[in-house]
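So this first bit is one chain, no partners, the form predicted alone, shown in structure tokens.
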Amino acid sequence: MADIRRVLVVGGGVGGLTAASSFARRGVEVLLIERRPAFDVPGVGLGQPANALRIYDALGLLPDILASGFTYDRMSIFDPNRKLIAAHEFLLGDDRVPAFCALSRRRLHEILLAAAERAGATIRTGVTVSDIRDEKDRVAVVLSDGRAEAFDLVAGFDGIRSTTRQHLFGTAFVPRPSGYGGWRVQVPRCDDVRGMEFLQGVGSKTGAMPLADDLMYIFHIRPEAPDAVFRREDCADLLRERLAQYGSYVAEVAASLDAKSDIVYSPIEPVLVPWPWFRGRVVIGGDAAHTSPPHLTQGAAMAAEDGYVLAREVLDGDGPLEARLMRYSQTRYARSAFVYSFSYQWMLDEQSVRTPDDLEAARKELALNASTRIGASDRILDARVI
């Protein structure tokens, strides 16, 4: 649309970079700002399901993604000693796009950043927003480097602690501690880990995701104090203690952990902002609008979809900008709410296993229903948004 000529994207994560590319490829002048001084992205790895891969394909990035990661089409649920409980072949993807491709978070960001720059987006790091004033036909923004600039649209993809969300809603919608946390560490891939794996334990769940022929990451989810902060030098001992009940390769990984292990811990703090996700010419997406437990591996995928769909609705939609942003909010809220509710319930179910009897009951239920339940989710998430 001719009324959107200059866009500010706040945040250089998956959603922000996807939005920047999607707008810039259509001839819009895009400035993306990122609060970090450099794109030394923290984190371990990201499983990218078919719905995310279709977005990257539309941006011309699918070959790079597939060449950088590990593709797989199934997941398995085991007991703590890796005895199979249930297996599921994903109902995602097609002849062109695999069900999943997992890769390191750093590599995914390198690909998306290069794409945004090729499309013509201007990237500034070490910069935040100091002030936003919506002036009806434009947004006046003061940046932390002192510059004052005007934009036709401000898109906040600035993460779970979003200042753009705070501008829109104050403190009404903020992430709340779930009482659970996730531990992750990259390790050499075991030959027989060729898809996503969950090992259901008593009081916790662990598992693995392959990231490359020679690399995978171990994850562990369990109750943790909402205000827990762990010293880096203690993390190896703490994670080793938490993995004590697990056998097979998990036990081998636990025994190998030491002070050099790059262990990442983060609390699980879900948030789902009700639509509309905008006011005037300021809109949010990605983790700024919705953050879910990681069980469906859809966090980055939902952010990428948000960035792409926002650009499409704004540039191709009919009617005034308010109507276009409303369509974006409504369509993205419904899909994100499904991921939020499904993954949150999955987390609560698995974490309710507190005794050996609970584990036996969970074993029977998972063997009977897990694949059917995940298959229903697959069909919803495989529905095309592009």
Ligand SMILES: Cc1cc2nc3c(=O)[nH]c(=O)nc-3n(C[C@H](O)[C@H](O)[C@H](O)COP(=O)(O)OP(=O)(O)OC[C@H]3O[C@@H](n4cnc5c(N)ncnc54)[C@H](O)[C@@H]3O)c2cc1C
Contents of the next structure:
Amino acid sequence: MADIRRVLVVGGGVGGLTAASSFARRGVEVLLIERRPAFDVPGVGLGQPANALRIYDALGLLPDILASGFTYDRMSIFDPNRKLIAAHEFLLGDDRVPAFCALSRRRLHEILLAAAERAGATIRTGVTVSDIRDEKDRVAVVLSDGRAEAFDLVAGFDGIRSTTRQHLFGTAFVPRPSGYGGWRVQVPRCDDVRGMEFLQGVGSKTGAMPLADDLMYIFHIRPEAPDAVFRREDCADLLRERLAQYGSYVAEVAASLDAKSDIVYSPIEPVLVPWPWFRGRVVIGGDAAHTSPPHLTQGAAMAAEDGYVLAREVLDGDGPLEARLMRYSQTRYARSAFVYSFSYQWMLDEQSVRTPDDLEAARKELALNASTRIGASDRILDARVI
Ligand SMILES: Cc1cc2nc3c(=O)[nH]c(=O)nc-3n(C[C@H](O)[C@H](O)[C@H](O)COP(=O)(O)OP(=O)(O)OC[C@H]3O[C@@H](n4cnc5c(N)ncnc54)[C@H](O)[C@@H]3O)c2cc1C
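Switch over from the form predicted alone to the form predicted in complex with this ligand, please.
Below is the whole assembly, all chains and molecules, this chain first.
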């Protein structure tokens, strides 16, 4: 659409970089600003399901991503001693894209950043938005470096603590503590871990995701105080204590943790902003609009889909900008609301296993139904958005 010539993307995560590439490849002038001074991305790995891989394929990035990660097509659910309860072969992907490719977050960002730059987007780090004024036919923005600039559209992909969301909705929709938190640590891959694994424990869940031939990450989800902050030097002892009930490779990893282990803790704070996700010429996507528990490993995937679909609806859609942004909001809300509710329920169900009797009941139920349940979600997520 000729009415969108200049776009400001706020935030250089998976969603913002995908949006920047998607607009810039279509000839739109894009400025992406990232608050952090450099792209030294924290965090460990990201499982990227087929629906995310299709977006990266559309941007010409699939070979790089597949070459950088570990592909897998199944998940397994075990008891705390890694005795198999249920096995599931994902109903995701096709001849071109595998069900999953997991890779380090840092590598995914490098690939997406290089793609946005190649497409012609201008990237400025260490910059944020100081003021934003929607003036009907343009948005006037003052940046934190003092520059005042005008855009046809501002796309806020500024993550879970989004200030663009705050501009649109005040503090009405904010991430709320779930009472659960996730621990993650990257370790050498154990030979048996060739797909996503969950070990259902009593009072917590642990698991692993392969990231490369020689690397995997262990995650651990459990109740934690909403305001918990852990000192880096205490993390190894705290995680070791928390993993005490688990056997197999988890016990070996727990025993190996020390002060040098790169342990990351994040509280799980979901938020789902009701649509529409825009007002005037300012719109949000990614974690700014929806943050779900990590169980479906769809957070970055939904952010990538948002970025791509936003550019497509805005540039190819019919009617005034408001109608195009409304179509973006409606389609993206429906899909992210599914991820939000499915993952949230999964977390509550697994975390309600509090006694050995609960574990036995869960074991029976998971053996009967888990694969069918996850398969139903696979079919929804595998539906083509592009
Ligand atoms: C424990 C855990 C495990 C996860 N595992 C997976 C997984 O396996 N697969 C998956 O797909 N997802 C996973 N996720 C979710 C995933 O990390 C997020 O959903 C995804 O990173 C969201 O991307 P985003 O671009 O919307 O936001 P972000 O990645 O948070 O990026 C937002 C960017 O905006 C910048 N920013 C913020 N405010 C401003 C501002 N005012 N001005 C300028 N810049 C700003 C930030 O510095 C950041 O770089 C996991 C999440 C957690 C917590």
